[in-house]
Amino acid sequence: MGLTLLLALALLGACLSMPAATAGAMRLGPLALLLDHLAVAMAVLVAAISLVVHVYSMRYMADEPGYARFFALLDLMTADILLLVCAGDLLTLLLAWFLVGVVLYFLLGHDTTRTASGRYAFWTFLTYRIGDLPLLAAALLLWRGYGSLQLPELFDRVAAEPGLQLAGWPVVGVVALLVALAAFARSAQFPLHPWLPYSMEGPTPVSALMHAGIVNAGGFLLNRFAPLFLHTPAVLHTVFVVGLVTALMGSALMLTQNDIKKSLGYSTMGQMGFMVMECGLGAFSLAIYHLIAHGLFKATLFLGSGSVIGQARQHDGVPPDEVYTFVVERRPMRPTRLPWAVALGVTVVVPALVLGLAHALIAADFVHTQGAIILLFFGWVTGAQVFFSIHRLPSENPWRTMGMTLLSFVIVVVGYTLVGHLFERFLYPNRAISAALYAAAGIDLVAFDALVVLLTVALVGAWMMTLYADAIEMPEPASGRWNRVYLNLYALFSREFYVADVYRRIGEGLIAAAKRVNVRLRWV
């Protein structure tokens, strides 16, 4: 594995010293490998994850029965995503995009002594079927209205033809869906999505490597099919409205669980519905730099889950109480807080002038796409909302913590927007095709304005209210009416939106409805 990542470390170097929109390419055979900057990229994170979690392995599994075989099936796993992310052609693509998720239910289902893993790997191995069958459409689609096999010389006659219809259907708009639904079910977008925290029943290395280009790879399909993307503006627009669905839903779903393993799994939905909704405003290259960020973090979480859980148990980290703090610790019971009309202007306009301020400097022309304004607005609420919570927090100084929340969000925000536009750059030189994909992702103008307004006064004056709320110290509402909202809302997010009782209704409607066939048929 450190081979690897040396191997793919120069390729990284040889393509950094080519001509921007010079990409190599290699046959295998019938195969055929791609290697521009997107899949060069890719290998460099598969192959950094993949080393580190080979290492860890190494000790974790040591107990464990199977071990040789565990880490061939880590190998195959590694050597097949990064035949995937280099994959020139539609017939690599397709069989890496399938040997995935074989390979992957052997993984997840290593430990066979365990009922639920094999369980939960057998229904991560249904939902990648059902995903490789529009992928496997969409191949055969193209191939028959385009008649080529080799990804750049397709996406060439897609841009000399944009229009072309099979049986009256546009093959383009047709593909760019069948794409975009292929990625949803590998990257657990909603409603595709109970696989993944429930995939957690396997090997703690393998759910870090799933980080590393598995539960990513929706992403890269969607960066890989790009060119498709530019004459759909309705598939970009589903694509977004999926990913913001699928973002707000493993957010929440995220803070109400109690297995560090399945919370991180929800927060990954979380993240992958966030990805898939930069596609959707047409910023490609920023859900490539989301994906590698993620992969990287994610799967450091998961590997030192285990020392989390072992901290847990010798401190149950419940916080003292306010005499304790104040005898002890010598801090004050009540600690002050920033006045809550200057608390409300930093919430709101701190934000705002970083993020606005940041991208005038690297890039003036970034606002004139309603993806990148999208994207601004979400930073901003963002950092609002950090900028909320640590006023909200007990402080002894809150002049101090607030300069220092500050201090960092500047720094983060400089340094995302710099490294973020310098890979625009690095992945689509040509910017065309980047400004081209914003504005394939826009909608009316009026609509979009009314929309960016209305969200704008709500957060505001949710903001305002709350922080209003705690400085007269308003009284909590009284019990009753408002205990049974609270209940209803606990038992939604427990029930995780009764998603999987759906799908368990289903299956066993199903099962029902089969056995009833045997019975008439006489089968059985």
Second form
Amino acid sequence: MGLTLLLALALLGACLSMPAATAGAMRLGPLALLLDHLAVAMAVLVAAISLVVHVYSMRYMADEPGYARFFALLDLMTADILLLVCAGDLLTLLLAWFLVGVVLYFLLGHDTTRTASGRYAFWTFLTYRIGDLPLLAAALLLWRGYGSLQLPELFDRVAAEPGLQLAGWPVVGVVALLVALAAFARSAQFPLHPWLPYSMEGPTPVSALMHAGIVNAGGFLLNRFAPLFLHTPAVLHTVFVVGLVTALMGSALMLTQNDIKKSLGYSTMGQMGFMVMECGLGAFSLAIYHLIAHGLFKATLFLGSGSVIGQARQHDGVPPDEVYTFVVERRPMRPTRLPWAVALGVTVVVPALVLGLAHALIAADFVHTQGAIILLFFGWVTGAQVFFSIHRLPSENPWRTMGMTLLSFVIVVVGYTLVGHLFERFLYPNRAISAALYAAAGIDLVAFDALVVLLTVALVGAWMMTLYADAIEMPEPASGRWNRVYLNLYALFSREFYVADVYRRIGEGLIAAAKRVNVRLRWV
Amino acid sequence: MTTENLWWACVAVFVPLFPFSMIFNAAYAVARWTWVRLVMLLLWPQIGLWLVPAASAAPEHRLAPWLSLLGLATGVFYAWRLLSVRALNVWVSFWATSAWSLAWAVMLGGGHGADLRIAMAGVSVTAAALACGVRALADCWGEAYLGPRHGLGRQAPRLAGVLVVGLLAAMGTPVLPMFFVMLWLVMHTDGYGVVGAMVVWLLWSWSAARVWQVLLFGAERKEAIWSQEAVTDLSRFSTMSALLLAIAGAGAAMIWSARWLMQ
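For comparison with the form predicted on its own, would you give the structure of this protein in the form predicted together with its partner chain?
Full complex below, order starting with the chain above.
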């Protein structure tokens, strides 16, 4: 793995020393590898995370049965992802894309004594297969329409003839939609997300690899096919809406789950939503930066969880927080939270203030440009998520926490903007392409205003629900219609919007009907 | 009924088309000897394809388009029925029926040459390999019925491994032959054929994963623990032979697909 990382770094060095638009390619029959900036950046990320996971697993898995099998599968997965990110033709891409789901199944289900790990590995496998097939259809359409399997050649032909139709259907539009569907399944976008929060049943190193690397494949795929999205504004808008809904749902479910593992899973779902949303806004390079940053912090989080548990076992065991104070020391709890009205004000007023200042100080039409939309939807939703989190966590000095959060937020936004800009120059050196992507993803003023209103209503509604939840802890809880509304919402969130239940019902129904037909036809 | 229609009815028996497809499944269930089943799996579609020129020189001009849809429907129907199958012999025959019936979509598109024969041979070899694994499971468990039994992976890891590879092959995992067969099929059929083949592919994957889920996960067979009976695993030689067969199949499929992909 160390050698793989060194090789990836050497390729990155070679890429940086070459002229910006140059890409290396290797061909073997119909198969080809494409070593452009995107492939090399992803290869470095995958090799680095895989190296850390390998080193971690050597001790973590030492006492587990099937040690050799685990490492064989881990190596196979790493090789497969590297092949995926470096694929230069549709066949290699399909081979690698299909294999990821199969290898991941056996990694997640490593412990065969636990039925639960098998069950959730099965959910993951089936969702991945649902995502495999649209990519196959997309490849087929491209091959039929443009007569090539090689990606650079295909993109050149698409640029030359973007309006090509097959049987009355626009090839590029349908292909872009199919690619987006494949990315949605791989990156746990609503409603193809239920596998992700439950995939924690696998070994910790696999969770780290999956949440830090494998689940990002959707963002990579959207970037790989970015030249198609130049011609499909409607698909980009769909991608944006799906990403936004996923980000909101993932964030909401993360905040409402009591199970810490599921909460982490929904956190990843929310981040994947942000990543896809960025693509939908035309900020493709920002999505890659996002997935790298998310991959690194999520891997650290997962791999560090073991040592946190170990430390907790070695020391006192119960941290001296308010629960400890209340239960052990028998002293009354004194929760100190950030006042909800202040948090609401900050989450609603600050973005409006930022946009207003930008409107007044930078340019009158700034609020209509993609930069503003990205800032609004990425920054706003993320910021609101942080404020909901800190409101939930009691603190000794909530005002200090809020101040530090605001400061961190400013640093993150500024850092994001700067690094995102640098990344854009690295991944899309041709400024015309990135400008065309932003133009294709652009939305008009009415849609922009409608989204602002919708998001404001959603955030205010969420804060109202939080206030209500605080209120019902009082001696005289509210009753009547609002209580019913609250209880229904509570059930909706605690059952995770019933998505998994709906799938289970459909699956059971199909199997039961097949059984009845088989019995009727005497199994022939 | 004209002679030509009679010929086509014969073709529909051997390249399964519902309800003629029931003949193969009934015959497969009746055949008790493994070698008879293997011969059936290997020869059945080839007989059908051999009959096609006798029925018509250019089937794409003679056949009604709805036959293509019926072929796809047969494939989807048997793939869907696979979901509830617990007896693995029935699983193999349903899976083969589902895969062979996709040939109708290709025949209606004008593809009835050597490549279609090779594609169907790929299906047959995969089904035959799986049938051999099922036979070994029957030797191990006394019957190849999943029912409440779980955990073969810990009792007989080599046999479980071979069966899982067989199921992976059946659901079209790269780089095993069925992946390339399915690629060839979708590349040589129309839009309906592509959609039908994808639904079939998804249902196969679902069904195969349900089977190996039972084989690999959960508690070991209780009867085996109670009676302390020894469960026979596959010999190393058989395991290596199965692996070599898989590698050879993958190699042959890659060479074949490289030929038509490069054209």
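Positions refer to the first chain, counted from 1. Just so we're on the same page, rigid core means the largest C-alpha set that superposes within 1.5 Å between forms. Every value quoted in this text rests on a predicted model; they were computed, and no experiment measured them.
Novice: Taking the rigid core as the superposition reference, indicate whether the CA of L489 shifts 2 angstroms or more between these two forms.
Specialist: Yes, its C-alpha moves 2 Å or more.
Novice: After core superposition, I'd like to know whether G109 moves between these two forms (criterion: C-alpha shift of 2 angstroms or more).
Specialist: No.
Novice: Examine T405 after superposing the rigid core and state whether its CA is displaced by 2 Å or more between these two forms.
Specialist: Yes, shifts by 2 Å or more.
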